[in-house]
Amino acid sequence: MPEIRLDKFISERTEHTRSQIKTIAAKGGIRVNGSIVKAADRKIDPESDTVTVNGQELSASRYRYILLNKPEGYVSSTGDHDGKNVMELIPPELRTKDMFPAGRLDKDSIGALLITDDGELAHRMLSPKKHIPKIYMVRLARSFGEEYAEKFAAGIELENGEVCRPAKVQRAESCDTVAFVELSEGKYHQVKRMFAAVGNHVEKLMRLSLGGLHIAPELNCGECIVLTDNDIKQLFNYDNFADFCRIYEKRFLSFLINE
């Protein structure tokens, strides 16, 4: 990989400003492999050079992927116009200028939420002709229908006429009120509206996954992991969707139920 200057490589990595590092710079707190570098516009290696920025190591990558097991009261966005936004929940020193929500999660919902500097992969992402599936675990207030199945198939017609492309559902094998929905597209409050239209209500919405990534039992609401390039390729490999729900209900059910 080409060289670049170090105020460069920190500045896409950190939420410093190239000024900002010149001064951290010059106060001994950036190191290169070790030694103090107070010249903010030294030429490094990205791929071979070790950089610290005041004792945090930075990461080689160009760009950041954060997985968010979101909690309720929190929107979607970067700024604070609506409130509470998800990127109070992210560690500062992971965060870095560009980075924001690919994809929402509606304020009362919980679970998984990229949170990335990635422009491109979100593009991707988020593409109608290339909407990577989402599973979703609903609590809901009356028993989930047989029919429900066969209606989602066949693509929900919402209250204002908006036609849903054709989604799985299926019911937790354990509980009646409990279901898990496939989508591959994002519309508005979806998943409730979708169980609207069929006469019931979501009581509580949880995302276990995005493609093939997917939360895990420990990370709790409100924490967050670093991701690596090898998880972010697990967003295009998708599951068995009964699988998937087997093995998730065992996972969440108790914690969707008790919430």
The other form holds:
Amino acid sequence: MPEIRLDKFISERTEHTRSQIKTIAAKGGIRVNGSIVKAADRKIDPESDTVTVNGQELSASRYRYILLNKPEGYVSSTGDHDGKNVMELIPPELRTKDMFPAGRLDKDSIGALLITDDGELAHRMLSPKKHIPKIYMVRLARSFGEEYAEKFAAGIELENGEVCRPAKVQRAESCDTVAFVELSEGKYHQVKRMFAAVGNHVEKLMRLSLGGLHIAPELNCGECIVLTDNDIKQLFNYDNFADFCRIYEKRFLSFLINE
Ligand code: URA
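Counterpart to the form predicted alone, namely the form predicted in complex with uracil (URA):
The next block holds the full complex; its first chain is the one shown before.
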């Protein structure tokens, strides 16, 4: 891999500015392959050199990908506004300057949210042409209607006249007020509005997957994990919807009912 400047390498992978990096280096806080380096403009090889900043080893990967299990009450944004935003849930040592949530979940929704500084990947994931399928599990106010699958497959017309792309929907086997939905687009409040259009109401919404990336049952609400480049490839390697629903019903049904 071509060599790059140490301060550039660090600034791309942390929240530190170049001048902060210079100061940290002067204080002996930066090591390359175990040795203190005080000259922040030194060249390094990102593939073969190990860089630590204040004892924290930095990843060789240019971009960071984090899967957050978003809890209720947080807004999917980076911005300053009233209330809490999802970036607060990312531990400071995992944050980088350019990170943002790739996609949105409503403030009262929970589940899978990808946070990254890879703008190109976010664009590939979210662009209308390539929109990856996302699976949601919902708790409904009323029983699941037999006609829903056909209506969702035909393209639900929302209250404002907008027509959704064909979507898959399926009732949970063991509970008639829990359902799974697979969408390949991301209109505002889409799942809630689709169920409203068929006369039901979403009480609770959890996103279980983004493409082939899933929320693992051991990842509690509010927790996040750093994904590898291989995990990211899973985004474009989708699951079979019916198989997925069967597995995830066992994992998350009691959680969703009791939330
Ligand atoms: N659809 C919704 O209605 N809300 C979400 O948070 C995501 C999809």
